[in-house]
Structure formats: structure tokens, C-alpha cells
Amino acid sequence: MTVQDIRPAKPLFSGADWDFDTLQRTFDAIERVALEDLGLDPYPTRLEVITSEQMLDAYAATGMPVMYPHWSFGKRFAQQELLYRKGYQSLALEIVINSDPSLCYIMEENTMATQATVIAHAAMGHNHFFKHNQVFQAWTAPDTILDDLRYARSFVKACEDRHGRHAVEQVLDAAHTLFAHGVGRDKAQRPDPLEQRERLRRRRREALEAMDELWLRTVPHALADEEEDAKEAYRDAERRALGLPEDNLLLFLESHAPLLEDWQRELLCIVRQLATYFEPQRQTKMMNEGCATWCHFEIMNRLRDRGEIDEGAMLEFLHLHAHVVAQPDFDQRGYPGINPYALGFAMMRDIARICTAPTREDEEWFPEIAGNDDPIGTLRWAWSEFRDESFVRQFLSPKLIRDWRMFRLRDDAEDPEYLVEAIHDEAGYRKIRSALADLYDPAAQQPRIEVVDADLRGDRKLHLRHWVHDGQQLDALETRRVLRHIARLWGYEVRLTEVEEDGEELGSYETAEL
Amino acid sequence: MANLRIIDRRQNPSGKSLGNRQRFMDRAREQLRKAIKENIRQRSISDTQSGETVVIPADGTHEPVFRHDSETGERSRVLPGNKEFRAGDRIPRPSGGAGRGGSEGSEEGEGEDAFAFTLSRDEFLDLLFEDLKLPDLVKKQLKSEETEKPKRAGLTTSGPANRLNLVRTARRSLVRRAALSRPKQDVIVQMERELERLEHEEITPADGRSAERRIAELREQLERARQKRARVPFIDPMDLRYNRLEHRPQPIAQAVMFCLMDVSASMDEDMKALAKRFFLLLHLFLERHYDNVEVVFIRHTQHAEEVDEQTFFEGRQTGGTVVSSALKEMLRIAQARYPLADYNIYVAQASDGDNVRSDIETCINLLEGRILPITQYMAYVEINPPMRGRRNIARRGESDLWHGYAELAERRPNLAMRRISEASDIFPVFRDLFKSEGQTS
């Protein structure tokens, strides 16, 4: 114990106003609690104070400080601005960027109590999560992301100068529609460093040139038409060589679309890297917010206990916190779905409770952590090893299900009624838990679409397959639109078939040749 | 601790998204134009100060994605806040798409989500008036003598004394004097003083020459220097530079717009509403080009009177129709209140074409002799109510007034006339009337 900890501390600040000294002093105090009491290990932080206008700007550009130009960001800005100006929606209090050092934007309009909360939430909580969660470690390169984005911006601008805005937009529009299909579900792909990309591209180009049509026509085919088996075997080999089936549609198009030029491939690559960068945020949204919320709650309470935060600021904090973790019931007007802050925070609290004061039920459900008396260590372990889906599957407790009075509903489009499949009772806990875990699995929620064939030696028709799960088919209009975009990139016809898991074909879409 | 850097970014420019906003608007331009056309119908004439919230279909700015059709298949949901359900209960599906999934948004029908956003006033008007230009606007600005303003434009070698450019003149004088080695005054004064002292025998030449020789030498030098100073004047006429002023035409910053309308019983409410929209567009357009646009509303039956906007559109009067009364009233007001030097005059007349036959000759004379010569532009719209005939087919025969005007319009390019029979005609008519030169519809 240092002398400072024993002495009754003076409040770090009083009143709503803040200045840079107070900010620094408060940050130091918060960091001390985070590092010493909670054992957090965040990236170094850069706090940037911005105005609400700038916050709106940041929103529109997906929160990143640097972004390439595209009309869709302008659209997002227009939407956000309208909501904000009309008072339908308040601005986020902060944006934190997963980079090393991490960037944390805070608004000048925030009160000092809010600034403290935001620092504890983002600069400590999110930041620790970014640095330690294995999904982030596997997928993102926080040390180079800002450089990559700067490169992307200048590359896009250079392309616009050389090829015209319209040509660039066509590629980016198409790439954006496939944003969610720009990551491989099975294998994590950390972005390649810049210098490697050039080499990769060259190799790809050589491979394509080797496939040149002239070559295909002039070299006599060993495979006569009657040798169907051999031909099929050959096609199989070719599919394997293309890495089919491939669920990373952006990667496939970038690598194998026959007619794209280098700069177009690079644009696809840029969007794909961005998709990869954001993928962990998709997979860990609830945990990440839960972690940050738990951290700010813990840190603010500890500061209050030491007398470093006065009652007024604490009241303001509690009000803010209650707003953040509000969870309306399903039957309330405007029910927005499960609030990731609320569920995340509740689960973190619940885990801490199981570690320190387990019931018999907890011991039965969570024998490995119940009563281990190391709540913070256990949480830190969970933050690093899980993503939303596995976290819920592992840690959603019967008590929490009861507290939230969760229930599971079957929604069958053929059925005029919903069916209540499970409620918060002994028979229902596991059913609810596994359904909720599935809902947090992007791979299960998003249509599963893969490239199955590309017939580079024939008509070059691109075959996509949608694996239909539980009879959920694609939205027809949207699908036709997306396929048009894909066809534009691919340059030849595209066909998509919807196939049940048992192999039954439910329907198909086809684009005409461009 | 060394782990923190605080940076104040508030001074950084905001509006980083403006470029992207512009790109978005370029993309949505067609839809924006349509939305604005709709929007115009609900505006009051003088309300041109505010921006607009427009709603456009998301088509074209829609970003499609692969997604499940919620009308197919089955799925599980987990919801909080169960009150009375037991496992196995069946709940009727709420009607409509809302409340089913919550966050999915509307995805029914064509999936054309409407998209609302706010245009600034400038963005709004820019879209509205793209590629439109009032005829003769520039010509009038250039030819009106009264509004020319002098503007400095370089230097000349002659001019009135009050425009002498001292700095430039002195500079040239200095250069010339140096080039021609004009003796300076203090050199002469020095020689005079030496001469005087030699003559008074206060000094003797330093080189041992006799005082007389030195005096003679000095006298000669002094004489040459004086002559040279006389030959090379301090200011020569060729040094003189004057500021040159050019008369540049100053655009007239004010305009007045006369709205003339027949309010006799034959003009019903629908016809007036049509007229209003036409006047509104003209006003919006003039606001764009002038700092100050005044609007004068003159309504007439067989008498004409100036009224306020509300009375103009809403009041009712009965009586006959004498169009020339409105024209005379317009001339009277123009002469009394709007000097031609300060105002550009626009006239917009809306009528159903009814007029006392004997008055038509008067109207034409008034227009040709007095109104058109002082008017930038006069637009006559004849409103044919949709009831009386379908467009172009069973249209009512052309009115006498139309006939009279049509003959005049052939001779006078600043008179334009069009027919309107329903609201959707207004915008095209307007565009047609004021289309930029060189453009075709």
C-alpha cells in the first residue's frame, strides 16, 4: 500500500466542467485502479478531444479516423445527422479505435463525470479487450491499421484520378455489398503487410496469364469428350486448385475474376481487409461492451470508495450507467432487441458472483469457476479466450435466465402462430442458452454462401451456393441486386442455387451475361 | 504516467464528410429532383429561407446485401421479460411486418426504403434551378448606364489632376533624374558656398592654384549645373501617371415581380392554386439572382387593385374581366415605386383567358408600347381547368386573349406564354419558360 492509498483522497474534480489538467489527473487515477486493482493491460492511449460535429463525421466514416472516399459514407452521415438534429438519437460519448496506441475520441460537450466514465469504459475496458481477446489477436493488426487506411485512401484517390470516379465506385459498390462475405469463416486471416501484397498480386497475375485463353485453345486437350470420368477428375482438380468451395467471396473474386485489372483487385483487397478488421467487433460486440461496462462500473465505484469521486459525480455516473444498461422487455414499445451492454454487463457481474458466492446450482453448472474466489482473473481469462457465441454457450447461467425472464420462441413462417419453446425453468435453461448462443454467431445468422465452381475453361459461369438452414431462403430482390454486382466484378454470368443441407435444390438465380 | 497523450482536436476542421455528402447527392440527384418537385407544391411563395427535408426512395443509393427472407423458414428467438408464457404456448403472430424481428427494418415489397434527409437551402435551390437562367438577364445588366460603377483598372498617361498617382509618378521621375544625372540641389549649394568663401578670401584652393582660377572654374561648373537642372526638370510631363478608372456595369441587385391574376368568378380555387405554384417558382428563381426581390400582387376583375398575398390567393370577387386594368395598375405602381435604374421588372400573369373582347386591343397596345420595353421578362400562363378538357385533345378553344398575345409574342422575345391544365404541368412549363439558352427540352 502506498501512502497515497491510505490518505483519504481529495476528489479528482468537482462540477461539470473539465480542463486538460483535470483530464490528465483523472486518467492517471483511473489507470492506477485499472492496472493495479483490476490487473488490466491496455494499449497506451491517445485521448483526442473533438466536437459534436467531428463526432458526426467520425460516425459516418465507420468510426475510423482515416477512410477512403465513398458516397455511402455521405449517406450514413446524412442519416445520422437527421437523427441527431431532430433529437431522435444522441451521439455516442466516445469512439475508441483498435489501434496501437489506441485512439479514444471524447466529445467536448461531455461533463467531467462523463469523461471519467468514458475513459474507464473505452480507454481501459475496450482497450484491454482489444489487446487480449484472441479473436482480435487472430484477425487484426492494430499496429498497422491506420497506415493501411491511409494507404487505402490515397490508393482510392489515385484510382479516381486515373480511371474516373465512376469506375472506382462500381468496384467499391460491389465490394461493399459483399462486405459480410469478405472473411473466411473457418480460417482467420490476418491482413497481409503491404509489401507482401504486391508480391501476391504479381503471382496471381502470372497464374491468370497462364490460364490465358490462347493457351487454352491451342494446347491440344488430352481429354476427349468421351473420357467423361477423366474430365470430371480434371475439373475436380481445378476446383481444388481454385480453393473451392470458398466462402470468402471477396477473396475469390479478387484472386480469380478473369477480367479485373490490378487496381480493381487491389480495391477488393482493401475492402476485404477492412471487413477482416471489423470482423472481431462483430463477433465480440456483446462481450466487448460487457467488459468495458463492467470495467467502468468497477473503476468508478472504487474511485468513489477512495473519495476520489464525489457524490454529485457519482450520481451523474449512475444515471448514465443505468441508461447504458437499460433493457426493455420484449413487449415494451420500440423493443430494440437484447442490449449488448446490458447482457454483457449482467453476465460479467454474474461470473464475478459465481466466483465469489456460488449457489449449489452454480457449482453444478460451472464447476471449473464456482467459488474459485478470483473473479477478476476469471473475467480476464474469459475476455481473452471467448467470443460472444462461445461466451454465452459457456457462461449464461440459469440465474441470469431467471432474472431476465428469458424465453425462447419458435418463428415458423408457415405457422400463423409463434410457439413458446422454452422458458426460464429447469427444462428450458439449456434450450435458451443454446438458442441465444446461435443468435450471437455471425456464421449462423448470416446466409452461408460459397463459390462452388467457376469453370474457367468453359463458359466461365460462376456458381454460388446458398446453404439453406431451417428453410430460411434468401430475400429474392436483394439477392438479384447483389448478384448483379457480383456479375459486374466477375465479368461473366453468375448463378446462385439455394440448396438444403440434404442436397435438395430449392431454387436458383441467374444473371444474364453482361 | 507515460501512457497517455491528450490531443485537442477541436480546432481541426469538421465537415470531413462534406466530400462524401456531395458524392451521395450526386448519386441521388435524379430522386432528389423528383422529391423537390413534389415539395414545391406545398410551399408558400415567400418561404424560401429554409432548407428542406426531402424523402427520396432508397433506390440507387440502396446498398443490397445477401439476407434471409423473413417470410421463409423457421428460426428461434430469445426474448427477455416473459410474463405469463409457459413452454408449449402458442402466440398469435402480430399483424404486419413490424414487431416481428425488431431491428431488421422494413424489407417488404420492393424493399425500397424511403430515405429522409435534410438539404440546406442552397442545396435545395441549386437542385431546383440547375441549368435554368432568366433570358436577357445579363444583357440588361450590361446596358443599363445608370448602374455603372467606376473601378480601378491600371494607369494612363493623361487624366485629371485628382487622379494623379503620386507614387508611380515620383518613381518614374526619380528614375529619369538618376539616368540623366540631374545635379542635386545640395551639390549646387555646396559650390555656391565655396565660391562665396573664395570671393571673400576666407579660404584658398587646397591644390595651390590661384583663387581666381578656382573661382572661374567654379563659376563655369555652377553655370553648367544650373542649366542642366533647368533642362532636366524635377517632374517631367512624361513622368506623370494617372489612375485609370473603368466603368463596369453593376448588376442590379433588386428585382420586382408583379403577379397579375384574374380573380373573377371564372377562376375557381383549383385554377388559383395552379397559378400560385407558378408564381412561387418564379419567386424562388428571382430570389436566387437578386439580393432583394419584391413581390407585388395585383388582382383584377374589371377593376384592378394591389393586395397582399393572402387576399390575392384566397379572396373572391365577382365581376367582369378587364385585363388592361391590371396592366395599367402595374404600370402605375412601377412608375411610382420601382425606378428602372434600381429594379429589374418581371411580370407574371395568370388568367383563364377571359377578357372583354374590346379590351384586347388595349392590352396589346399597353404591352407593346409601355410594358414590354421596360420589362425583363413577362410570362403569361393561361390556365385551362382540367374539367373542361383533356390535355391537348378536347382542349377548349384558344381564348381571344391568347390569340392577341400570341401574335405579339412572335415579335417580342421577352414575352412568353404557356398553357397549364394540371399541377404536374407547372414544373415543365417553368423550366421551359426559363430554360438556359442553347438548351432544348
Given for the second form:
Amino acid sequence: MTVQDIRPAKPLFSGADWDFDTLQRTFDAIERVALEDLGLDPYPTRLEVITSEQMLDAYAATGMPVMYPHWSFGKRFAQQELLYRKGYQSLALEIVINSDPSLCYIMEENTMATQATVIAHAAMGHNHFFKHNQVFQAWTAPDTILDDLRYARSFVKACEDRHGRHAVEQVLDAAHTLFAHGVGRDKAQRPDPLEQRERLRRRRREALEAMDELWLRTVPHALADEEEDAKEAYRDAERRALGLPEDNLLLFLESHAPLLEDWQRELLCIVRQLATYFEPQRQTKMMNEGCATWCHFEIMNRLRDRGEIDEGAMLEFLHLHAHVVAQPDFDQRGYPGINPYALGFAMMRDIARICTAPTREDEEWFPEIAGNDDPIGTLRWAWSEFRDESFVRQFLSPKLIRDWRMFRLRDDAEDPEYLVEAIHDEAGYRKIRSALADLYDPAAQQPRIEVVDADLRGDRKLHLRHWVHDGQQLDALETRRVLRHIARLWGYEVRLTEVEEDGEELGSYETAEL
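Could I see the form predicted on its own next, after the form predicted in complex with its partner chain?
Lone chain follows.
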């Protein structure tokens, strides 16, 4: 069948204006290409057309359609609106929610060509990625997220009525401060809110019972010369009962803070679950955007080939696409770093090239996929099985390193000059690929802070440890501010120690000194 044979009598739309019939007709055509040609399998999608003010509202509420009340969301709305009204910032063309069915917001100001692009990008690309990527599967519950948010909103409002807005805001302020530390990165699992709450209550009760039993069993029989050993054994048992060390600070405080009431623990649980929901988006930002950009590029080109998009719409699409994948040079003023859309799209196209037209170099580097003539199947597999860090480590090719003219720069605080350690040549490919993958490693993006001790039978001081990586210590002012929030939740003094990876102590903070 030739392209001319499948051309329809007329394009799906003409000009910039759109109505709901045109939108539905275009969505159907895009979905047909996505499912039949690309083999995508997205969640069912519900499109909602919103105004710029509604988009700003969604920005303020972290992109979610339902959110509990908190002053910080209003502050964020005012900031975003000012930037938008003054022309310093444009709005996203769409927002898509990882839910089942998926919600896809599109702006009413968009032209029809833009609407088609964002439907292909978000409703098909992002939606397929949400449904199939293993990180999202392990960390999120798309079938219950909207119900969870409705519950959170009603619970926070009820708490405000019962305990006062100020008391609720104090807990939420502290919980939001620890948002990035509300995820246990080694303990990912699909959460069930009811089971999780019951498990936490049971864990808290069992920990207290275990400590009571141990206290009764060891202390009365401890001889003088064995007293120290008995105390140390007790401390070890106590730490095991508390699950230490624990890197999920919100979970630890929710489970073990001595003075928190149940409604306060529930507020911590709500914020912690929200942090867990967003964690996969942080770990797969580049892959997710690359997948969606590759999908919209393929779908729009296939629609053009079939005559369902005219040349004017195609030119507008190409202009929009070029803007999305623009990558500023490193020495350009205001350089924002690597554009995740640009690198993700480039890697997707490079994988497709390796599958269909590999060079000898590709065959040496990627023997599993080179020349398999299944680019779409290979991409769907990669979207399912990898996150940004492992994706770069696995698929960044020497050709792409050369095309992007990547190099590795060493920035040593003790050296007054930068050092170029590797460039795009035979000796530098693996070093550059490893260095870039390290940038996407979740462990390298957040300070590693753990709860290491909490003497519940003594002074109840909470002990935290920050493992210093690559010489990067915490900002002193910010650390003191966060420790005050932790102390408010814990109810007693908090001590944080900064430790090198070899165990050398670099310094400490105590809330008693703040």
C-alpha cells in the first residue's frame, strides 16, 4: 500500500481553531497510530480543556487535580501567576496525571496543531510510560491516587476544624521540609494505604512491647561487671526494634515519634505517600520525556504521511518540536544544564538507528540489539525496564557522545583550575558515559541522611547521620532550619553528625545549640 492509497479525502483539521468534534476526531486518529503502528498500551485517557488560570492552579498544587489545603500552595500560585503575567515564564502546554484512567489537561489557548502534539506527547507517550515502566509499577498506585488525594483533602480540613489551622500547618510545614526524605529508596513497593497504616501501628506496638520485655529480662539480672554488656545488648535490640538505620525520615517519625498524636502521624503519612508517588518521576525524568517526545514525533510524521495533517500544521509542529528539544551550549549565558527532552529524544532515535542501521562500532558496543530490525519493540522494552541512571549506563553510544561533543570536567575544591578528564574519543567514551549516568543516580541527587539511634528509655535524643559524598557537606543555615522542624515532630533534642565515607566525623549540629 502506498502513502497515496491511504490518504483521506481531507486532513483532520485546517487552521488554528478547534472545537470538540475536531479534538475527538484528532484524538481518535492519534490513538489509532499509537496503538496499531507503535504498539503502545496507555491507560484510558480523559482529556480536560482548562484555562491558563486553571493551569497555574495545577502548577501550585504540584500538578495534581486534588490537593489538601496549605498556605505554600497559595504562595506558589501567586509567584507563578506574577511570572506568567509579566511575561517572564510561559505555561506548560499540558499536564498529564499518572492515574487509571489518566487525566490529561490541555490549554484552551493552544492551536489545533499544538493540541494534536500534546495529545500524542502526553496522552500516548507519557501515559504508556506510566503504565509500563517498572519504577512506576513499584512505587505508585495509579488506580487509587485520586481517591487518596480526596481523602487527604477531607482529612486535613477535618483536622483544621478540630485542632485549628495553625496546629495542622505546623505539622505540614515540618513534613514538607522532609519531603525529599520521605522515601525509602531500598524498600520500594506498591503501597496499599490501609495495609500500610495498619502495618505501621502494629510495628510501633511491637517495638514498644519488645523493648519492655527486654528491659524486664535484662536489667534486674545484670551483674555489676556485666552491666555494660547488658546495656549494649539492650541498645542493639532497641535499634533493631526501631528498624535502624532508617533513611526514610518521615516514616521513622510517623512510626516512632513519642509525643505525636494519631492525627499528626496521619498527616505525616499523607505527605510521605505523596513523596513516594512523585519519586518515579524524579528517577525517570529524562527517559519519560524522551519517550513522550519520540512518540509525538513519530505520530505526527505518520499522520502527515497519511495526509491527515496538512503542511501548515506540520510546519507549526516542527517549530514547536525544535523548541522542545533545543539544547543550549555549555558556555551560553543562562545555561540550564542538559535538556532532558533533548537527550532523551536523541537517545531514543539513536537506539532506533542501532536496531536498523548499525555500524561496526555499534555491533561491538550493543551486540544484543544491533541490527535486530525491531526498533519499536526495543524501545518499548527499554521504557519498561530502565530508569535514567541505568538507561544512560546501558545505551549512551559513542556516536551520541561525539554528536553532542560531551566531555568530562573535574571540579576539585582544592584545585584552583578545572581539569578536562575525558573527551569524546576512544579513551573517554566509557568515562563520560559513567560520569553522566552518575548524575542521574538517585543516591547522588539527595543527601544521604539516616536515623541511626534514638534512646527511647534515656534522654530520647534523636541521632541522625549524614554520609558526606564527594566532599559535599550540608548548608549550615538550611540544616539548622530543617533540624528545628525535625525536633518539633520528634518532641526532644536532635543531633546530626556529618561523616565521611571512611567514618571520619566532619562536624555536627544539635538543636539545643540552635
